[in-house]
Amino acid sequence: MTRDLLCENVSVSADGQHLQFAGIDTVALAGQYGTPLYLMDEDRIRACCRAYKAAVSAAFDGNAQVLYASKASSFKRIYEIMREENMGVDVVSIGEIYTAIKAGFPMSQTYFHSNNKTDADIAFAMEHGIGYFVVDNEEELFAVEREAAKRGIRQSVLLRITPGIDPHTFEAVSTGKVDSKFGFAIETGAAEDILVKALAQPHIHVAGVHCHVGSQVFDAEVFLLTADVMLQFIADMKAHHGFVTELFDIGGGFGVRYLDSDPVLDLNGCLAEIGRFMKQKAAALGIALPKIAFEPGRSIVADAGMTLYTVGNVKAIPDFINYVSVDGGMTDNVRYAMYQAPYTLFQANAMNREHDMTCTVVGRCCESGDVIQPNIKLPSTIARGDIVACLTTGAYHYSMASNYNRLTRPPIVMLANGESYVAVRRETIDDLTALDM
C-alpha cells in the first residue's frame, strides 16, 4: 500500500508491517521505551544543519550565519549538537540560555530574543556573556544600557524592526505585520526612532538589524518582499545618520510537511533567489550588502521528530464520530488545541491495513478540546495496545509540553547511527511534587 510517508527518515519494514523512523522499527522502540515517547533523529537534524549552512553560503558568498532558533525544541542535547555543527542559536529566555551553557554553548554566538526581557534577565544575559540582544522595545534598550554601564561593558545589540509584511500564514504566528506586538514598525517611524535613540547610547553597539515575518513558509516571495522593505530601511539610515548596518538577520519560517498535500520546499533555490534579489538591491541602493543571518527553527527539527502513544480505547457513536484514545494528549502536543494544527498519523504496528475509519485522535486529559488530530483514517481494526505514530512533532512539542492534569512528559530518545539513546528521561510522579512545599 503506497503512502506518502512525508520525510525520507520515514518508512515501512520489509514485511510492510511496522513503520521505521531514522531505519528503526517504531513499534520495537515503543516497547523497549514505553510511550507517549518523542523520538528525534539526530542524522537528520545534522543533515539540515549542513544543508542550511551550505545554501545560506552559497547565496550570500560566505558572507552569512546560520542560527537555530531554540524555541523550536531546547534541551541540553540540542544545543551540544548545534554546538558541533558550527551553528549559531537564538534564545528566548533565561531558561534557553541556562540550558545551553550546561551543553557548553558558546554564549558569543547565542541571540537573546523576546519582547518582554526583565532587568534580571538581562542581567543574567549579560553575566554570561550573551553574543546578542535582540531589542525588542524603548524600556529594554534603555535597560541594557543600564546594566552595561555597570560593567563597564559596551553590548552588541540588533534592533528588531517590523516591516509592515503579512506573510499570509496562520494569523497566531504571524509577526512582520505593523500591529505586532514585536519590534518597531517602519512605516510610523518608531524604527528609525529607535535607531536614533540607540545610536546616542554610549554602553550600546548597534550591530544592525533583525526582522521575521511569520512561519511555514514554501517560498522565496515573502523573503523578497521583507528584504525590500529592510534594505531600503538600511540604505535610509545610512543616509540619514551615517549608520551602517553589519548584520541583517531576516529571521527564519521555512516550511515543513505536515500533511501530503504540503509542498516540498527548495531550499537551495528559494535562498538562491533570496541571495540575488538582495545582492541586486543592494547594488541598486549602493550600499554594501551586510552580513546575513538566517534563523530556522521548526525545519531543522519539525521532520527530525515522531511521537509514538498507545490506544488505550475506541469509541464509535454510530452515525456521528469514531474517537481513538491514547495514551498522551495536549500536554505533549497542545498545537491542535492552539493552532489547529495539522498532522499525519499512522497504525505504526498495522502499516500493512488499509486504514479505512474516519476518526478523531484524542488525547487522555479531562478536557473536550483534548484533541491530537480530527477527521483522520486509521484501520477499523485499531483496539487498544495498538500503536500510533503522529508524524513531524520535532518542534514545538516538548517545548510547549506541560504537566496539565498533573501527567508526567514523556522522554526524548535519540536515533543516531541505527542506534538509540535517551536524551531527556522520562519524567515520575516524584518529579510532579519535587516543587511542592
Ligand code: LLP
Contents of the next structure:
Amino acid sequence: MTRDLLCENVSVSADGQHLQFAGIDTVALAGQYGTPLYLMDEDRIRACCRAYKAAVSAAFDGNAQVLYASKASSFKRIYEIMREENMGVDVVSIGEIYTAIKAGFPMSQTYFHSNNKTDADIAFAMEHGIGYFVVDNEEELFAVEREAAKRGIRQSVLLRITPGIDPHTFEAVSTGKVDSKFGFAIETGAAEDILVKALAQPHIHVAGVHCHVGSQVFDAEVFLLTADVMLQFIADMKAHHGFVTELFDIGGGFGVRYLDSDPVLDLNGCLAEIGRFMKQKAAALGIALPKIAFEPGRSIVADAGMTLYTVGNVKAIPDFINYVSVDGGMTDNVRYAMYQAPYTLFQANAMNREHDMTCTVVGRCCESGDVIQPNIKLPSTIARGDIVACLTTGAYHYSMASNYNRLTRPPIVMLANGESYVAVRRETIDDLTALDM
Ligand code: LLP
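With the form predicted alone already on screen, would you show the form predicted in complex with the ligand?
Once more the chain from above appears, this time first in line as the rest of the complex follows.
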C-alpha cells in the first residue's frame, strides 16, 4: 500500500502494521505515555532551523537572520533548542518571554510583537533586556519611550508596517492588508507619520521595519510583492527623512503539508528568488539592502509534530455518517473548529489495513463543533482501543490548547536520536483546580 506520509519523518514499521514517527513506533509511544499525546520530533525541528539559516544566508550573502515565531509552539524546551541552534525568537506576550527566560534564551535575540502591549508588558520586557519591540501603534511607541526614559536607556524598535498585500491564502490569518488590526499602513500615510514620531523620541532607536502578510504561502510571489512595496517605502523614508533601515523583517508564513495534495515547499529556491529580487530592487532604488530577517513559525515545527489518540466510541448512523470518537478534541486541536483546517489521519496500529470507511473524527467535548476532521478514511474495522494519529500537529496545537470541559492538556514528548523524553508533562486534574480559591 503506497501512501503519501507527508514528511520524511513519518514511516511504517517493517511488518507494515504500525505508524512510526522519527523512526519510533507510535503504538509503543501511546502505550508508554498514554493518550492524547503530542509528539515532537526534535531532530526535525533542528533540521528545519538549519535549513532556514543556510537558505537565508545563501540568499542574502550572510546578511540575514532567522527568528522562530514562537507562538507556533511555546514551551521551555523549544527555546532551549532555539538557543542551541542560534536562532532569534519572536514572542508575543510576557508569558512567552518568561518561558524563553526560563530556558536561558538570550533576550537580546528576542523580538516582542503584539498589537496591544500593556504598560506592564512593556516594563517587564524592558526589565529583562528584550532586544526589540516591534511597535504596532502610536500609544505603544510613547509607552516604550516613557519606560526607556525611566531607565535611561535607548531601546531598539522595529515599526510594524502594513504593506497592503493580500496573500489570498488563508483569510483568518491574513495580516498584511490595509484594514488589518496590525501595524501602520503605508497607503494611508500612517507608516511615514509614525516613523517621523519615532525618530523624534530620544530614548528610541529605530532599527528598522517589520511586516508579515499571511500564512501557508508556498511560493515566492507574495514575498516579492511585499518586498517590492516595503523596499520602495524604505527608499522613500531615506529620501524624505534620511532614515537608513538597518533591519527589514519580512515576517513568516511559509507553508507546510497537511494533505497529500499540498505542494512541497522549495525553501532554497524560494528564498533564492526572494534574495535575487530584493538585491535587484534595492540596487534599482539606489539603497543598500538592509539586513533581512524571516520569522517562520509553522514551517519550523508543524511537521515535527504528531498527535496520538485512543479511539473510544464508534458510531454508525446508516445512510448518514460514521463517527469515530477519540480521547482528545478541540481542546488539543482547535484548528478544524476555528479554521476548517484540513488534516491527514491514520489508524496508527493498522497501517496495513485498507482505510476504506468514510468517517468523521470527533473529540470528547460537549460541543457538536468539536471535530478533528470530517469525511476522512479509516479502516471499517476500527474500534475502541485503537490508536489514531493526526499528522502535522506541531504548530498552533499545544500553543492553542485549552481546558474546555475541564479536560487536561496532553504532554509533549520529544523524539530525538531514536529516544523519547517528556518536555511538558501531562496536566493533572489537580493542576486544573490549582487556581481555584
Ligand atoms: N510573524 C508574525 C508577525 C506573525 O503574526 C506570525 C503568525 C508569524 C510570524 C508566523 O507565521 P507562520 O510562519 O507560522 O505562518 N493560529 C493560526 C496561525 C496564526 C498565525 C499568526 N501569525 C493557525 O493555527 O493557523
